[in-house]
Amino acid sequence: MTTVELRSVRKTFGDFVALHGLDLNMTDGEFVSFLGPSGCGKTTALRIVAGFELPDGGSVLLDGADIENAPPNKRDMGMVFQDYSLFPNMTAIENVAFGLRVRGQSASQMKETSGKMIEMVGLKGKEGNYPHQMSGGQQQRVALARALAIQPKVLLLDEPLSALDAKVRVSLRNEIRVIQQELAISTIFVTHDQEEALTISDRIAVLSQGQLEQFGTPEEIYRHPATPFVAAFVGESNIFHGTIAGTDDAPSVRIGSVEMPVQQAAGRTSGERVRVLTRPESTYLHVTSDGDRKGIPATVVSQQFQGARTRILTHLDHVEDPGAVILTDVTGGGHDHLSGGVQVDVTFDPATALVASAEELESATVAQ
């Protein structure tokens, strides 16, 4: 069993404090991401995980001993860089190969799991190149396996595919995914690319300046985000703006002068302003006559098609935000009637609509 447990751990630089205490577990075999936007504490989280910062407090964790006093060369960790760091005047193989030979494994332990190596990553026939003579997907890929070779016990990876054009990335992540999985081991995978956390990850750690906004399963951060933060920076979200209504038992929001069932406003103060942040996918458009209105009143503007799925887009009408453009997800076709012009009425699912305040989502957005 391999696990890694990070207990209140603190960083700062100078007066800017890059970790607030964050507390968090991965369990053996997991592959966790480190979600955030630029300056949100990911990889100085990682690195101190891997030794090559040490935190100003709380504690790291590995099978349940602490490894603060651990050299990053002692903690049983391979590390795979965003720049590669590939030796220039080895060839592949030879970079495959330095940490067994750091470790002093024999020339043919050494030729062998090396060859395994190169082989896993896709690379046979390549082992006699240089770096120079690779391509960015190729040079990772030689990263990856030399991280590999000395069978450790966890994978870090510090935003490995952000050097890589977008066909290459999502090529290369997936076969991380894959070799990560049949190895079993616990990786640690760090990105600012939302896509790429959700695709890959068992669970995300969502952060923001320092604090750990979220820690879950890629469906629980995107369909329940627990912030405004979450919601704004994983994916797309509407924003409807209303006023609290109804009680805690029933709770509800007026926007205009609809009033619309939510789940997450339990604890708000009646006639409190607030905004609503809904996905496009669970946000709905019915066509209805003025006598049998079913949400809030808006107007399609147009469509744009996406292939798998059809984005409408709409604006609501007599709101207090009227200029906002609400989107709607539709799978399939038959969608023509809901061409510009037509008026629609505009619902959401109530128990994935997530309430906060004006204040809470200022803040959440000067956040990313």
Ligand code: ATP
The other form holds:
Amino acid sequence: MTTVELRSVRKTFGDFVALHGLDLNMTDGEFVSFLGPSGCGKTTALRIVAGFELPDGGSVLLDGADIENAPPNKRDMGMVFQDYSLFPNMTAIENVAFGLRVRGQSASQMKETSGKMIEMVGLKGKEGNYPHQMSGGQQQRVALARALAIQPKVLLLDEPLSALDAKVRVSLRNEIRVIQQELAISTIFVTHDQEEALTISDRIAVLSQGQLEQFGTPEEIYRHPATPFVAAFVGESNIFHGTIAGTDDAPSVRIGSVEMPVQQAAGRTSGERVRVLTRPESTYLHVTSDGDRKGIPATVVSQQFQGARTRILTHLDHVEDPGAVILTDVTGGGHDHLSGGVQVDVTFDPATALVASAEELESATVAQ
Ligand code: ATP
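So the form predicted alone is up there; where is the form predicted in complex with this ligand?
Every component of the complex follows; first up is the chain already shown.
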């Protein structure tokens, strides 16, 4: 049973605030990703958990106990870095055994544990290879085996896949997840790659400029982004320009001449200029029939067949931002009735549409 908690963790470097009081609570065996753009503070947060950096304020708790005074090697954590960091003069199995030797295990125990670890990461037969005789993916497997050999309470992964090519990255990330679930080990995974985080995590902590934007499951983060930053950073979003209309009980946004219902306009005043962000698969097209308008008038520009789905690009007619391209994803092929030049009405799912002010959206985009 291992829980990790960050309470109001604050970190400054000189005048620069890298973390503004981070609160996070990880449950036992959970796989949590720290996701955000370069410089958002995710590595700093991980290094504070590992004990390589000390916070200026707040605390880190392991199983409920403050570990402020524990040095990194007493925290029971295994770490994997972006650049493998293997000992070049040691073979794969010697690298894996290193932590066990430091902990005073006997030669036979070391051999057994490291052999098991090498097998678990799929490197049986490569025990005697030196790092320079292995590919990047193989070296990172050794690093993973080395981190796990000491049976840590927590596994810390600092962008472990970013030095690998695309194919190896995908296969190794799947293997990491399988091993993590088999061992049920609480894991923190730092990445700037949203697809990676969505695929591999139980929950994702999205960070921007040293602050937590949202902490939730991949589905919550994708379907219900809490802030414009999350909507813009994770996945793709359409942006509609409009003004707040409707009533508190039935809020809507006027886009061009059409009022579209929304659910998240609390606290905004009538007439306020806003942006509505929607996901391509929650944005819908209806072929216009005479006199029966269903949504925002638009014209289909083109289609992109993408295998399991087709992406349809439209231009909105008669609105404040006429150049905007709206993306709609529909499943499968056979959407010939939505070819270039066809007049359509655009609607979106009010439950998942995010309403933001122009300023909020602009600062979110700058932060990326
Ligand atoms: P990246 O993916 O680029 O590593 P990150 O989100 O992991 O980004 P951090 O490495 O945590 O970001 O850095 C957060 C901010 O703190 C950055 O602006 C960085 O320049 C700054 N920073 C980190 N370490 C130090 C340090 N030792 N001294 C001064 N500034 C630092």
